[in-house]
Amino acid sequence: MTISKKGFGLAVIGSQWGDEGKGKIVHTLAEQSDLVVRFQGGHNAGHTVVTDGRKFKLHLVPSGVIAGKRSLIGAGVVIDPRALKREIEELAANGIRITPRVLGIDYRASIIMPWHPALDEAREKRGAMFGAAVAAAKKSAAGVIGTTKRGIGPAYEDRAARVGLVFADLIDATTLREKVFALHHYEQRVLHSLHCGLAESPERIYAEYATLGREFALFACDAASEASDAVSGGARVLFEGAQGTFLDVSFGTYPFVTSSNTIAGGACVGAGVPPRAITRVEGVAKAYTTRVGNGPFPTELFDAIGRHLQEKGAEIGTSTGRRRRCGWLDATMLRRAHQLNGFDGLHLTKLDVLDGLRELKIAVAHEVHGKQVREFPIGVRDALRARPVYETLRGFANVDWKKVVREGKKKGFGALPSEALAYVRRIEALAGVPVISVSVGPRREDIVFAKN
C-alpha cells in the first residue's frame, strides 16, 4: 500500500486486545509519511519494531521516531516524565537519538505522577471495585481488572477532574510546585484510606520532576495545530493508536478496558485535528487472538494449540513481560471493530504462527443463553458466558516464509501457500474488510502487500 502524495490522515487502529504488531506496521508507514501523531494511552502501551536486525521497543515515544520521521506526542496521551526518560535513553543507546527536531510533546498532555501507579496498585489489590460485579460471574480472580499498575486510569480520572497536571505544568516550575504541594496532601489521604500510602515527600518529587520539567521543555509545542496544518497544508500524517479496539473505554469490554477512546474517533480528540483530517482508517489484527490481563475471552485455548500460539508467537507483553491469553481469530470482534472504525483495509499479523497446525479455526457467531448471534457480546456478563460457534479451514504446515517475502514482491498474495491464502480471503470476507497486507516473520521486513 502507497500512502497518498496529497494531504493525508491515516489513522491506525488495532482491531482487538491490543498487541496486534502495529509497532511494525506504523514503522513500514512512517517512511511514507512526513508525521507521526500518537494520540491516546501511556506507557502501558508496547510497540516492537524489527528491523536491520534490531529490536526496538517503545511505549510511549511513536513509531515514527525509528523511520527518522517528526513524531508528536498528542494531547490524548498520559506522560510518565520517568518513563520517557528511561525510553529515549534506552533508544539512544541502540543509535536512535531522540531530539526536539523528532519528538514533540503536546503542552495539554496529562503528567503521570508517582501517586497515580499507586493508587492503580492499591485498587488492584483491595480487588478493583469496578470489577466486582464480573467477580460475581465467578470467571474473574476477587474481580481484578489485570491493568499494568502504571497510574493510566487514575492520572486520566484526574484529567477528568480538572485537578491533575499537563505538560504546560511540568515545564514552569513554579506552576509545578504549587501543584505537587497541594496534590501531594490530597493524594495522600486518599492512598490512606486505601491502607497504603506514598513513601516519596512532596519536596523530592518536587526536585524531581522539576528537572526532568528542564531536560523536557525544549520537547513542547503544540501538536493539534502542528498536526492539522501539515495535513491542511499536504502532508501526509500518520495517527498512531495505542490498545485496541476492545480495550476502548467506552466500547471494549468494559470494565476490563484501558481509560481512553482507542478506536479511529479518538484519533481526531486526542491529537486535537478535525475529523475530516482522518481521510484513511487501516486496522490491525493478528491471524489469531491475544490478550493481557483479566476479562473475557470466548475463544481462549487451554490446550496443545493454545501452548503452540504463545511459544511459536512468542506472546509476551512488551510493556508488562505477562504471558499473553490465547486463542482462535474471533470473525465477531473483526466485524464489530470495522463497525466501529471504519476500516479501509486491515493489516494481518503473525500468519506464519499458524504454521504446523492441521486445522484453523474461526469464530463467526456465539451462542449466548442457549441463541446464537453473529455480534461480540456487549455486555460484559454475556461475553463472559459467550461459547463460540467455529468455522474450520484447512492448516498449513513447513512453508518457507524467506521465499514468501521475496516472491510476495512481485507476486504479492499470490506468494502464499493456497490454504494460507484461503485463510486469508475468508477472514476478508466475514469481516467485511479487505486484507491489504500479512505479516510472515517479526522484522519489519517480512510484510508481504496485496498489491505491490
The other form holds:
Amino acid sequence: MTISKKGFGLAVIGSQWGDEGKGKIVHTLAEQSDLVVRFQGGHNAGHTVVTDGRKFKLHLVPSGVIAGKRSLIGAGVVIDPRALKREIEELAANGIRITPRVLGIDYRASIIMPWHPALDEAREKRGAMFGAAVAAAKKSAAGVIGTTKRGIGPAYEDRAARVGLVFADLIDATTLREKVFALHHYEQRVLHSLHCGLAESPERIYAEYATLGREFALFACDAASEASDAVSGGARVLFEGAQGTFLDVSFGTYPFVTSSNTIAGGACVGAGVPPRAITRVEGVAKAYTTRVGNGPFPTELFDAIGRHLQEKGAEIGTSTGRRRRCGWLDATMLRRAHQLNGFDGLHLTKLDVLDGLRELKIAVAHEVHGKQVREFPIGVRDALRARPVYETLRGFANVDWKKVVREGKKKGFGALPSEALAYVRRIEALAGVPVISVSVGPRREDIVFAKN
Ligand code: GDP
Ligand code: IMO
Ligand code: MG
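Following the display of the form predicted alone, present the structure of the form predicted together with guanosine-5'-diphosphate (GDP).
Below is the entire complex, every chain and molecule, led by the chain shown above.
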C-alpha cells in the first residue's frame, strides 16, 4: 500500500491511566480530518467534548461525530448494543443525529452480551484471585481491579476463546438465536459457580437483541477497508484511542489494566489497517496524574494538594461517576509511553488546574528496594513499593487564561506565564517529546498551539 502525500493516519493515544482529555483533543483535530476511527475498548471509555456551549459525553461513538465527521467503530472494539442505543438516543436529544451516513460499525466488532457485565461484577466481588499484589493494593468498594463492571474483560476473553458474538452475528437473526441459546446455558453455569446468575431468559435476550440487531443493521460496514482505503486515497484519518498506555493489557500496570491494547500499535490491529497507515502518533497527557480504580500510583497525593487537583480538576469519572485518584505528574510514565507509542508530539491538558499551587513537582525517577531507577517500574509489586524522586518547580497563580488563549493565537507558548512555560519545557525535556499544544480549559477553544 502506498500512502499519498496528502493522506495521513494520526493516532491519538492516552499516555497515562486514561481521562487525559482525548475527547477534547480528538474533537479539535477532527475539524481538519475526514474520518475518525475507534479501534479498541468499549463503553468503559468516557470522552468529554465541550463545544459551542454544549457538553457531550461519548462512550462508544467516536468523538468525530460532534464535528459531523464520518466515524467508524472498528473490529477491535467491544460493543454493548444496549449502551450503544442509549448513547445514540442521548446524542439525538443533544442535537446530534447518528445516521448510517455518519456512523459505521465493523462486522467483526465483538458484542457484549448480558452475561459479560454479570461475570465482570461477580469476579470483582470474588476478590482474592490475584493474591499478594492485590492484597498490597488499596481495595475500594468497587472491587479488586476496580473495573467499570461493563463486561469489557469477559467480552474480550470470549473473543480470544472464539466463543463470542460479533456484530455480523447480532444482525443475523438465525446465528444470533443459535449463539444466544448455546451460550446462555454455558454462561449461566459459570455464573452459578460464582454464586450468582442471570435473571433474563435466553428467549428474552434473543428477542431484545434481535430487535437491536435490526435497528443497527444499516450501520454495518467493513470499517477496516474503509479506513485503509481512506488513508491510501489521500484522506485524513484520526484513530481515537481509549483508556491510556498504562491501562494496556500487555504493557500497563498488569493486572490493574483494561483488556485491550491501548497503545498506538493497537490502532493497526483494532482498526485493521497496515502499520504504515499510521503516519503520525500524538500523545495526550494531563499536566498531573489521575487514575480510576485500583492499582499502583506512586505519585498519588492524599493531602490538600491532592484535594486541590481533585476539586479544581473536577476529577470525577465520566463513565462511572467515581472520584479519580490524583497526584503529581510522573515523567517516568511519559518516557515509557513515548517508548511504547513513538509520539511525534504531546498535547498537555489541564494546565489551568495547577493554578494556585505554590510549587509543582514532577517525578523524575523512583526508589525501589533502596535503588534509584529512572524508569517506571515494570512489575506491579515494584510499582506498588516505588517511592518517587521529585524535582520541584515554581508554581503559578491567578493567571488570566482567557488572555493566554487570546495571545496564544499569535505568540504560541510565549503567551504562557514564565513559570508555566518552564513547567512545559521541563516536561518536554524529561519525556523527550515536544509539547505541541497546551490545554487550559475544557472548551474546544481553550487551547494554545506551539508556534513552529
Ligand atoms: P478522556 O477520557 O481522555 O477523553 O478524558 P475525560 O473526558 O474522561 O476527562 C477529561 C476531563 O477534563 C473532561 O471533563 C474535560 O471536559 C476536562 N478537560 C479537558 N481538557 C481540559 C483542560 O485543559 N482544563 C480543564 N480544566 N478541563 C479540561
Ligand atoms: P477513557 O477512554 C480511565 C479503568 C477502570 C479500571 C480498569 C479496568 O475515558 O480514558 P475495565 O472496565 O476496562 O475492565 O476496567 O481500567 N478504565 C479507565 N480509567 N479512563 C478510561 O477510559 C477507562 N476505561 C477503563 O477504572 O481501573
Ligand atoms: Mg474518560
